[in-house]
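In structure tokens, one chain follows: the form predicted alone.
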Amino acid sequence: MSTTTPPASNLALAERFRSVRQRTLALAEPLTPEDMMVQSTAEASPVKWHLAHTAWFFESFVLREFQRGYRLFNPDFAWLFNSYYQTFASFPEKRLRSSFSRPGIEEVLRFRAHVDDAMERLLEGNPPPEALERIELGLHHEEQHQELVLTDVLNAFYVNPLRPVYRPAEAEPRLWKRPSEPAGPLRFLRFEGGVQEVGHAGEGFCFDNELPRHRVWLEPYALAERLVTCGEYLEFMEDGGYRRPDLWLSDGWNAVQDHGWSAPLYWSSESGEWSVFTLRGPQALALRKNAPVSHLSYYEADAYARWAGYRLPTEFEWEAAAEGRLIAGNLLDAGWLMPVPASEMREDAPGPSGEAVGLLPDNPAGPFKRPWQLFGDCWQWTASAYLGYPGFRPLPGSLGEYNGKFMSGQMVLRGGSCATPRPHIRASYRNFFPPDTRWQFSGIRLASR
């Protein structure tokens, strides 16, 4: 987080504060108590879990320590929801955390109304900047934890036998509509390269991962226009790329033998028809076919660059090409909930806000006006391990693990994606995963040089 500017006023912070708090809730509206409670996979939490441990960290790390007489909700949930401090509290064991039949849900909802009452009383007096700080942090945080109720929802549902629909398509309608269309040939950006400044730079909030601000050499490169649709995810498929050791690292192909990958995670395949899963329900491939291919490994995003005969960009391209393009897309405050096909990404669609989708700045470094899909769709895996930047200081006492103790193992990830909310991204954003996880929206942007 950085500490070099003023936090917001406490009326614009508390109107934010609101927003994220109703959004979560919003978004757990549509599910049972039951789906609530289920955990899928070792990589996930149950619905439950986050809204408990997302004001867990309010109270943890700002009721705590700035509200004066602040009176605990319950002295049991500084340990029962913890994530992953270690300096903070003994935590239970993540894959335990669908055993947690109590609290119930009406518990966990009290709770958070707890923590919301006290911290609009905070907000009401003048805390101090530290507390600003840290507030505007715990709303990032929340809104990462967002994100993941979406991607373990998906899960979930993809692993029950009934594969229930999160929301109808009919639910929320699209901002416009166009008629399916070949997403076009792959055109290529090219960037000079040369001298960059890459990390968070100017106001507004950033995490301890995004600093200092430093300076790197990139060669002169190109950068894919779009994203890599399904169409062409498919040809790769069809033309043995499960089957190539060839074509994959040494960790990689281990992967794919060891799991039986075959297509990315929620494809199926019938009577040799495939279908996507996706939070509005199954969909036809066919009808899919120039979105962004999702729910991909770094793993099978490299082996994909490999056989087309391109690579993945490093994440300082990403950002080189990304910096100062308006953050606007397919992101959840579009009421988006599956990539949009390339087709439907134009310079005259209206976004949620009346401003062009994907419309970005005029680059003069190529023949195109700009690349598209850089925000939203999918989370675009990049070459680049997760390491502290040159100068990297996490922050002082438990936060200090928010990002720190993950750099070890890790690809970064740029860019968002459709479940990501729009506030929560820029493009110093480095989202991090291990190489072999597919269950969350992420998909390939190419480069070459």
The other form holds:
Number of protein chains: 4
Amino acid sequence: MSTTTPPASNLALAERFRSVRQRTLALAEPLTPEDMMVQSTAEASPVKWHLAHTAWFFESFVLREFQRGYRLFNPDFAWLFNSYYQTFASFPEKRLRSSFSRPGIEEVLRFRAHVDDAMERLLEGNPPPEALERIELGLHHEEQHQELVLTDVLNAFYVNPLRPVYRPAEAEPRLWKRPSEPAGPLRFLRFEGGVQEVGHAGEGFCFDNELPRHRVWLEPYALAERLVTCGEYLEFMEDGGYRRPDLWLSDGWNAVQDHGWSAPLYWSSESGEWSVFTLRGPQALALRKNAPVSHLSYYEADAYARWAGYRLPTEFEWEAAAEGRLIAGNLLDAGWLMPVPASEMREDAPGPSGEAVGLLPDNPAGPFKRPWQLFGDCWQWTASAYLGYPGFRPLPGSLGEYNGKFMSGQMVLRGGSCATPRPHIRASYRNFFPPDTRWQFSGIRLASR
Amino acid sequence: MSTTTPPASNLALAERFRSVRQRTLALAEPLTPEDMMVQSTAEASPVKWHLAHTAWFFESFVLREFQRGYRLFNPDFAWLFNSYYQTFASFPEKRLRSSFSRPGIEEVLRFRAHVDDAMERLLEGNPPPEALERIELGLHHEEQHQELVLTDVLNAFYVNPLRPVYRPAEAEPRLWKRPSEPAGPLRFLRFEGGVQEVGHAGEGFCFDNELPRHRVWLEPYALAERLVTCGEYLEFMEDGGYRRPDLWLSDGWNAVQDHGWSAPLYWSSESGEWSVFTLRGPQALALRKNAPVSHLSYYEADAYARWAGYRLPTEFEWEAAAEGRLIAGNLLDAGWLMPVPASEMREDAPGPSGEAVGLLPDNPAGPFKRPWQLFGDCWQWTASAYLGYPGFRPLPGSLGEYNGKFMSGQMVLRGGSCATPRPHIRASYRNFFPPDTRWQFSGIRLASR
Amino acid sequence: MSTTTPPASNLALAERFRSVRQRTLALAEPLTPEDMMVQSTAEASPVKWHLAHTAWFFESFVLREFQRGYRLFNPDFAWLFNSYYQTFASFPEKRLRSSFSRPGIEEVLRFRAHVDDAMERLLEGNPPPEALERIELGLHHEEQHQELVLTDVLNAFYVNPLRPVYRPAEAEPRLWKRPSEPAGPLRFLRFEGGVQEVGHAGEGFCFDNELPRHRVWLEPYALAERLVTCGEYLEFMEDGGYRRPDLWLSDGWNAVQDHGWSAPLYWSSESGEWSVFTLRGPQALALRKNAPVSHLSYYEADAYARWAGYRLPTEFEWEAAAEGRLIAGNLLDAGWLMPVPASEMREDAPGPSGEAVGLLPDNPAGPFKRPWQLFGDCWQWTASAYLGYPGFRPLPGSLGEYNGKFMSGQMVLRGGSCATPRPHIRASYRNFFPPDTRWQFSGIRLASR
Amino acid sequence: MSTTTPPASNLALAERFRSVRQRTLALAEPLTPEDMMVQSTAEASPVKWHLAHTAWFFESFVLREFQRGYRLFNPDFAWLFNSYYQTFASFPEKRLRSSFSRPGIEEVLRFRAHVDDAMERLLEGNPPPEALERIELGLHHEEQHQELVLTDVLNAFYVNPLRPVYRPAEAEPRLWKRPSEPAGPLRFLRFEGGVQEVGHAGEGFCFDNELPRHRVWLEPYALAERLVTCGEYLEFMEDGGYRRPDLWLSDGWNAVQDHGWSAPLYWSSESGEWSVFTLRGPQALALRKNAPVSHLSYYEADAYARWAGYRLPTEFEWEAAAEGRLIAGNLLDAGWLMPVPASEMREDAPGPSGEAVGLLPDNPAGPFKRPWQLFGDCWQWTASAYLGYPGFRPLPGSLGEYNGKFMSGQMVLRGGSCATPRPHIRASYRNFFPPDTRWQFSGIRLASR
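Could you output the structure for the form predicted together with another copy of the chain, given that the previous block was the form predicted alone?
Full complex below, order starting with the chain above.
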């Protein structure tokens, strides 16, 4: 969390508080109390747990410290809804969350209301800057769980043999072109490289793992203008992609064997026709061939890139591009899924002489510029392991466990998906998951020399 | 299922049908829809699943075959709520049952009502004898699930860190004596042995695994007049019972190490005070010292018996005793947890000369004769593996999978527990579970030469 | 161990001691020191370990107690080569045995010589009866390990991708008929049933688990005159035996799925031609169609019997037949793998009137009467769980762990295989293994009503 | 492998070939054929397998392609001793290597001699440059396995309950000071940072994963002048280091719980006295307090650094330091295990003005400059995940599987240990292992801002 930035005015913060908290409830609106009990994979949590845990966060890290005379809603909740903060309190094993039939959803909603009331009173007072920073953190925390509500419900409804629909009009990764059009050849944008600054800059909120802003050296590189589509991924599958060990990292090949992967998560095939299970229910793949392929592990993204003759970008290549800096030339035409010819990529190639264009509008969190599919469709696996930046300092106290202790064994994803709340999207945001993770909206952007 | 017995009159059967079906609903009455979603151990199922599966049984094995024009409530339910009948339909993996938020409880109750309506119409007609036999089987099936509802809820509420109460007055294993009284020395009743008939006899219903009635040879033996109490079991624990490999079967010792067992399931200790979690909530062990110890694995029952200098009875020793036959003498006094002196047990010993008494009143399913604790407190692990009787024939068709395919790796328990429906208790009933099972109301009756 | 029987004269015992000990070494003769290191499955042990452990047994249970002034060869060996006697000493995890490169084979042979020398001196003295009984036990113990040497080497050489040959003329289950002849219809022998005595009787040695001899009640039954052949088992496979859940116990079907079983252990198929790996190397199944099928789990034996319309015998049916008692009639002709017609099996059927014949020659350990294949070809899975006989008493002290603590989760096999030493074969012998065990020479004898 | 460098003259290469091949045999000299069978952990291989696999490498990648008329020693060996080259041939599961009693050690030595003869003939001819490059690669490959021979034997002898000695004078990590001296306060050397070149440069051999040499940006940093000692690590243990979750990465804390770690691998404690098992046998920790702590996982190294108030260096910080470049000042005195005072570490601090000194003599592979303990004592875990350098290209063909496919889930170690062959040590060398790996000689160098 940036500590150099003055928090938003209390009034605006109170407004944002109400809005974020309300949106969480709105996400649960199509769900029954029973739906909110399901924990269909070890990675997911029941929606009811998400509702309670996000209230717990404000109670534990804001109200207990900054609201004089705050009465805990239920002292047992202090550990019952703790996720993983070892230095704060004990907590139940994650897999037990599906057994929390009590407290019931009504009681959890009362817990939320109790917290909300206290928070309103706190905000009406003149809370100290630390409190405001904690509130801001809590809201971003809640937005992370809003995304998890969607990904966890998708998994729960997929595991349910009846395959129910969450909402008929729920957001999905957007099509690159209309279903009837060919996706067209993949084009790349070149970047010059050199010393770049990465990490969060400026006024707004960020997590501790986005800091400090620091310099990195980038060699010249090129990024694909769009995400890999379902149609392109199907070609990989049809070319034996899941049966050729030479395309895979060793761990990835083991995962393919152990789990029997032969398609992205949520794809299924009947009589040769593929369909994809979504929050809107099952959809024919034929109508989504121009949509970005999603719900892939890092291993699959990496194997696809190798098959296609490209590679995944590093997180800093992605971030520098997303900040729209240092563009050497305009779009390069590249053959359809063929490696960019070396002649065109050589540093001394004449290259396209077009003027520099940015990939983004000025405000990265604003309405998205469609063509690049940088933000708001799929998280994009990068070739970077999730590690601390030089000089990384975790938040003080128990909140130091928020991000830092997970800096091992995970890969960085960038960009944000269709399930990610808008205020949560920015160029410096670092999402991270183990490389075999598939239940997120995770896709592929290719890179090249 | 006995095929030689005329079914109860249709009217009486319809009455019993309503009563059994109603009792299942009554068991669910204290539960919320969320409670009915929990599957807290691999052995258990969600209560909602029990509600649906017992309706599925009537739909699949009665209505589909015997009710002309019966309309399936929902064709998907035919496999969704199939438990394990491989030859009937596919079925979901058991562990997925906790993800069935849909159908919701309302829909499951409509499913039950739909089935009940059709069953009423069937019973009003003149269904053939096979149908009546299937209905009878379905009712006993439902009673088995009634017991499971209680054992599964107990586990679910125990796993829930808040430890809720199911019902303040739910049945429990009855005390042998008042809490303030000493349990008193353990006394045994001797039986003469010889050729005995075992297996179901007479008019009533039985499962296929209780047939055919056949002869066995029994050596003379003695059975304890009551179950081992919690207080006695505590002495075993305090004597290092869980730390002495010489007391255990090899598999049992491995289970102790692997699971870290050091007390019966549901016992916990705080500051040296033991309490037991029950359907009524936590209870001080101090008040239950004269209650039968329960929720033990076979391994623990066997180790306790070895420690105490006795053994577990075979299922046929138990059954012959429960039928009240061939008693050689009256109660023997035996030292407190000391092996019965050999001199007293020799066949030619003068022995107690008292008249023979039966262990049971005439009607084994009737109100229980308290002293013997044979029925209705705890299932009693026997030293008999669960195998088919000589000439065993499974039911025809898919129902042949009901009992027969489980005749491997399990031990027989006899007697019935406080959770067992009364019509379900009889001397020939064979319950069976793997030897590491602890979530049932399972206790210990000692035997001796 | 029978305690009522005077031990063989010391001289004869000394002679037998030398002969048994020498035979163990002879079994290791074709093996290199490296071969004797291999532990290719969790069930097996390295041959070097067998050589050391059998010496350890005499050192630990005979010499330490009965040879005054005996000097331990190496105090570390007391626990290093302890197999599982918890009350004797600690012992290493079984899986570590393959890491015991030290002591080397030379040192293990010196250990054996050291023990042999001390045993000779002990036998020259006048050891007390307990010592003689322990020595007899130790020799039978060593014979058990002689069998394991063969089964473990077979597994080790099968797992070795080079598939080496142990000995070109090693014993195998004998053909029922010449390869070119049809096996012929399966015939059964009927037994009358009634009260039978089972368990060891007479003068010779037996293990504690064969005692006490006691009475059982047997219903009339019939036993097949020979074992099921490889050719017959192939028909089961070709009829989809491994793909039909209705043929299997529930645990058995799970084992088929989990392990991917589709044929007996050691069978493999190339271009449609089956071959069987043996101690003589790979052999074409075509030449072994009339040999008994072997290396089956209990689950496979049970499924085959169900498919064929028969069942497995109980251990007491087998034992009574092997003792040649109570035969009601001579061979019944039965259709080829068809259930015996009920008319022929009814008690009141006229039946064959031939005189009673025994299944065995007088000396069960002598040269076998070929037709019955009762002894010396394959262990025969029975339908009996391995449990203690009524009044079972384990040996006193640590030797009580020899058999008793394994009386859980295992099934009894009877008869002895081609790998079993002759003195080790008798009608009352109870072998036992978990039902998924396949690395022993285990086959099928069918039974019927 | 550098492709721009002319290979050593054939004569010198032949000489080096003989020397490297001979050294492998010398390492096996203290071992019996049985020792060479042991595979005591999933990470290790039997020594005999190492002997065979290193011959297989020359046969498969040199002789088959470049020696006209080469006769395979045994066609089965082509897959039997393949380690993991999926595109070359099938290979046995790694865990089966301990079952390869055949071929015996004599045959494996004949295999080596057969390969050596053919290699001599090839080298006498005029092999093409690709062949020479492959031979050079094969020799470095063999040196990697020489190191594994030592680490695998250490583990095998540790698992053996008899704890044998490999060689009484085998190399070990060197003491920093004499046992009787205090280790002294930890001192740091500062580096200026900026754009640095990393990756292999110059004439000599390197692996593909050390290329291409490229630029990185480093912030100013400081490296400890020596490795963390056993004595210092003991303080961490005594301060509850293994019981405080706040010190650990989340995955690391899980590993501590799952494996029950409470000390480095090979440490054991009896009556409060620690000893360390080494290739020389057990040694009292009291005499090795000034030796570098070794056999730690990445998680332990990371937790220690956090406890001590420092961090681990990145691989590029390490490499730049090891190349002796860009040193801002001479040794800083720092308090004993206290963080370097911020005032001293600020960029604008006056700082020590001493002249720049290199950490290394000119020849990084030559005799080591003792003080820095950079090379030849313990591999040093870095904070860098093992990933490809920008523009990384795996070797062509099957050899592309050598390094590239492992670029996932592993951390980089730098420096080389006492078990590493000298020609194998260089500043750009990247060793890599999963973060829970402990069987290598892996220790800790601290870094700071």
